[in-house]
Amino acid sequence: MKPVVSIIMGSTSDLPVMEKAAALLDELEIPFEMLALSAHRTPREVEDFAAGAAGRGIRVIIAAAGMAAHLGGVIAALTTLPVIGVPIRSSFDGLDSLLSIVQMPPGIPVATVGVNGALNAAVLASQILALSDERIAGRVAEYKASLTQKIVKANADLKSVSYKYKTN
């Protein structure tokens, strides 16, 4: 089996986040890598990742950062694979890294989630495969139909929630 999603963090102590990515990878049975990689701290080896990446047979990557959260850029500076930017909640809220990875230079694109969302990063990486492979599209498709169904199941929940002016 090889992957074909690399989830890449800075640090291990993203992984508590980045779990919600693997989680739904691996439900809709999408093989993925996880690795610990620095802009700052290891720049050789981010470059190395992302030259090779396509060549290994990864079809998108999802980098997650906090605080100046330069990693997703430089992958996407550095491949033609789509990147999805996961800003991480460190200092001002997740804020800086949001506005790092959102506020990239023409030509170098990182779509990019809501802090801490990486949930809907592996959603997102999901439907870009589901473009080409059927078997992933049905998956995502029920995926989808899954949440209609918390709704549906939620709201007959709150129906046996009683107040005294509730009119429902």
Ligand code: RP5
The other form holds:
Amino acid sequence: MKPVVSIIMGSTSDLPVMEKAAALLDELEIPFEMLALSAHRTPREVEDFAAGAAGRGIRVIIAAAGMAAHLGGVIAALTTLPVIGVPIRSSFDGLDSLLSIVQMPPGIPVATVGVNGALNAAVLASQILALSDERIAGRVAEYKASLTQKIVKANADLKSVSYKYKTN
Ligand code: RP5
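Mind sharing the form predicted together with the named molecule? What's above is the form predicted alone.
Everything in the complex follows now, all chains and molecules, and the chain you saw is the first one.
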């Protein structure tokens, strides 16, 4: 299997969050790789990764980092692949990483999801891949339909909650 998505994280301390992205890609049968790379601790390896990703068949990069989170931005500067940034909550409630990732200068976007938004990063990556792969598009559509069912069930469950002044 050749990976088409790279999940990159600044440290294995980000893994408990990023497992949600991996689980969704697994569910949607999308081959991916997971690597630890740090813009500050391994800058040369980040450059090698970013420069070589497209040539290896990678289509989308998910980059997660906390604190002064430059990983996604540095990767985006070195590739034309779409980069999705996941701000990790590790200090200041994740606001520092969110702003570090989202506030990119013009011309070098990082598509930023919410703090610890690993699942949404994987959904977005899948939607990008779905544009050129009908089988993935079908699985993404099924996934989205399952979200509707979750709320249908929630409303059924809420029916059994009773209050004196609750009317439904
Ligand atoms: C960032 O610093 C990592 O992405 C992580 O969120 C944070 C802390 O890293 P560790 O000190 O836990 O390795 O580079």
